[in-house]
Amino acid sequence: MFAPNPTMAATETDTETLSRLYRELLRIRRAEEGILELLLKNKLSSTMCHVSIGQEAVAVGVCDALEPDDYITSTHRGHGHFLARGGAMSALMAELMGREAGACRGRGSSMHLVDASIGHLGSNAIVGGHIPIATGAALWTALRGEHRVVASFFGDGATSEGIFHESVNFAAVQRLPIVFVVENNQWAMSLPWAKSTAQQSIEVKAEGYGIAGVDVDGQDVLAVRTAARDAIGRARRGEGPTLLGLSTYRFLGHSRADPSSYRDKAEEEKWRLRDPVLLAHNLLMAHDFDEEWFEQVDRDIAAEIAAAIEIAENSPPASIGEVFSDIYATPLEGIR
């Protein structure tokens, strides 16, 4: 059963908050549409590019509930997390295009985004590989007596990895200030959620660890935000971790090369009716927002993306001569 009630969340949310959330949903959607266009034009530094179109409410709802000093870790499908956390559009575009103006100076590309200045401790190409990093960050902040909370985003496929269990179990025992965000888009590449686990409820799974768990409609940004605020509040009060199960859907294939022929088209259409951008749009329409307002938001976002791409294209490419800069290890002797 999904919780909290999205209708109740809508009535308790002011239009300023709702309009802000809508802008961010659309901003991520348009950014990733633009990224796909750049990919088709062969302007990205790598063909490995995974978009989160259809899943935007997860990133927006959770990140909106965080405080500026909190941390997140992200996945190979992490453009939305980066932007929702406050990452600059130009830093994202330049990174994907392999330019020095990128968040990692063009060295990380799509699957390795990092920006410590906004509390983004990194996305990771290894399924579940960032979950122990988030757990370690939560341990560190707890040992220092800080009040920071860590939100770790990962997909349903990562819940089948051993490191997921080890991290959640350790965090539960230590009552660490972390929220494990299960971004369940129903498919671990071509493996459906129903065939990858005997217990599909994240709330029930959490009981085995002795921690809070909740199943939430991940397409409803208000429901996500409300559940995230509750989980973050528990963590900040020293009440331990939460398993936050957000049911969502990727509208496109696993990557650009995946036509997702393994999915039923009726299923895809059903989920498209639950488009998080559309749902937020309809709520605002119910609050008497007119089409001119929506069109202006779209124009503003288009201008931001165009300016970001221009900045990226005018930035020099990442240099092979700087490949060993900004790393912690000393290069091996003779390798330059």
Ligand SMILES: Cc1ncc(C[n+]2csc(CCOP(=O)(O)OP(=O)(O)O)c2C)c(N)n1
Contents of the next structure:
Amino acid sequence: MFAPNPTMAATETDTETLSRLYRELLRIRRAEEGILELLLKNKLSSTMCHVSIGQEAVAVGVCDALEPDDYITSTHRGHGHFLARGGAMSALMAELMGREAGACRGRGSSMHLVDASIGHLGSNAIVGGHIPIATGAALWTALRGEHRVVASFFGDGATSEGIFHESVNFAAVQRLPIVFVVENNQWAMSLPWAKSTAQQSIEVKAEGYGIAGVDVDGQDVLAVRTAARDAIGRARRGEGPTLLGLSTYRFLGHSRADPSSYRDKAEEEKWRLRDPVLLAHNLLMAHDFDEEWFEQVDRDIAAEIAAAIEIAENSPPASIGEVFSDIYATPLEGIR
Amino acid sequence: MISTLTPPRTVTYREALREALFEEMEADDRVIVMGEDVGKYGGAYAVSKGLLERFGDRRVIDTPMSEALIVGAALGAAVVGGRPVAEIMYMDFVTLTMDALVNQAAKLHFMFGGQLSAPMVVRVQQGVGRGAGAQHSQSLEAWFAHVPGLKVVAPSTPADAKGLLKSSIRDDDPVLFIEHKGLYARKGTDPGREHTVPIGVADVKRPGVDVTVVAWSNMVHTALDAAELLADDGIDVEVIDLRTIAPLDMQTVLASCRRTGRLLVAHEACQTGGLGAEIIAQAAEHLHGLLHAPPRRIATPDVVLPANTTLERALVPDTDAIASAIRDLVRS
Ligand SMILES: Cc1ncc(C[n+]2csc(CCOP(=O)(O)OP(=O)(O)O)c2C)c(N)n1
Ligand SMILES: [Mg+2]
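Could you drop in the structure for the form predicted in complex with the named molecule? We only have the form predicted alone so far.
Then the entire complex follows, led off by the chain already shown.
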């Protein structure tokens, strides 16, 4: 039933790790399918919604390699990063539905997820806008000798922003404990990677900054995890930042309204064969996981998502009063 | 009793700022300073001189020439526990940091449901006086008054500079701290060690009954000089120093206008879209029928500032221009 996968090499990985990763990949896939359903039913509080279907191995492989005290920053396409880092399914669903129980108490919606308690420092609707924030967090942990590492997820398109250069350059000079995760889904809206840059190798780009860099198959969750562990290890040992280039593909449009008419259907078909969920599934089958096990995982995830949506639906909508009172963390003495 | 023999100690605006940094860095090891040439060089206007020697290069950080990174990274450090004071050499360069200030720092507390906050200060200096030209002299404070979530201050005296800088560092929100290149050498009373000034509170720098003049930063001194000049003509001018640009302390301004019945706003920034427009709009909304004359503003005209001190001086409102505007107001 599944296409065979010749390149995913997971021989030394224990099946416990593999099954944990698979479960997380599927959890994100099903959650985003659920979100698209809610969108069609007009149940989301905002019209903005970017799903990462096809890219799940990036979030899962990197987050699995992080420690609980580490930090991440994320993008407009950040549902997967949020869940993989340990964000609650109900906080995600309630946020998207504009409820008080949401990650941002219903104010941020799809592009502004956050959970400070698990080191998720926020996803961002300004492409590249969070890269210096991640860099500053890494600066602070380094200055304090905290041994934390920051992983900053951003897309191929973000590498064209000036702030990418300023951040990577500074992190390199200061040897900061940060991993710049280039989630290269080949497209920045309608702009292909080849038109974003004349040097498509992240490893070569990194060389120019004097730091480590790798080009990795981003559909292979084990390859991602291994490369992320290397990069995170370097960062934690004080050996500086890494540019982690992960090749992946967004299976759907850029956003709800985008039919991706600018893409070649053959290219889409080719990448569809390299579905990260499918690849992990195949590997587990090769390790003798049976249908019953897969069905149980399906049921568990479906139940978690249904429960999360129920929590969201029972949560009060975001309140308008706090729109005025919550602008500042320190109230003003002088404004009466 | 205070001895009449020892005059009150005076400090310059620059020294007051430096003392505020020293004291806050001494009191709280989460306070760090970062920016271009803030270390050995001591800052382009010598405010951070001596900090590197005292606190070391882990707390006084020379960054590459990357303004967007400086503010963005200060924000990142603030989010995870630091209390950074970032320096942007000239207000004009703030254009390069707009995303970090406007879309990120200002928004984060509310947008993330109160989970994160940004206890950071961005120090900048602006203004004319040195013929620094079109790209090094602009007064851009009004832009930031238009961004809810930022606090913006612009002190005019050494005591206010020190007190507001200490308050800004202790505040949990992003504060844009606007200095003026014409003020660094100005002397004033030393407010002493534990002096803070609350953000959001204007100050009556000179009480008067005939007309209210609202100013901030360097223009406060021009307004005070004009008031002095007019005192000889029997015109009693009240000068309000806003001190905080955002959010505005309109209560102090409106209360003064209710007493004097006349309002002039004086600013160095160019006129169109300047803060004067907002203050006068609010006065019109709240004081209809109470003013004896239409409120007025006096500002630099909408020009590109020339790097020529003669032309520069001819364009920015000076003591005579303010005095003449006040005379017109009082006569009408
Ligand atoms: C600074 C900025 N420019 C443009 C946009 C509009 N926009 C949103 S996503 C996007 C493409 C981003 O591409 P990439 O970084 O590769 O991320 P992807 O959407 O592929 O995940 C654009 C142009 C934006 N949000 N921010
Ligand atoms: Mg992309």
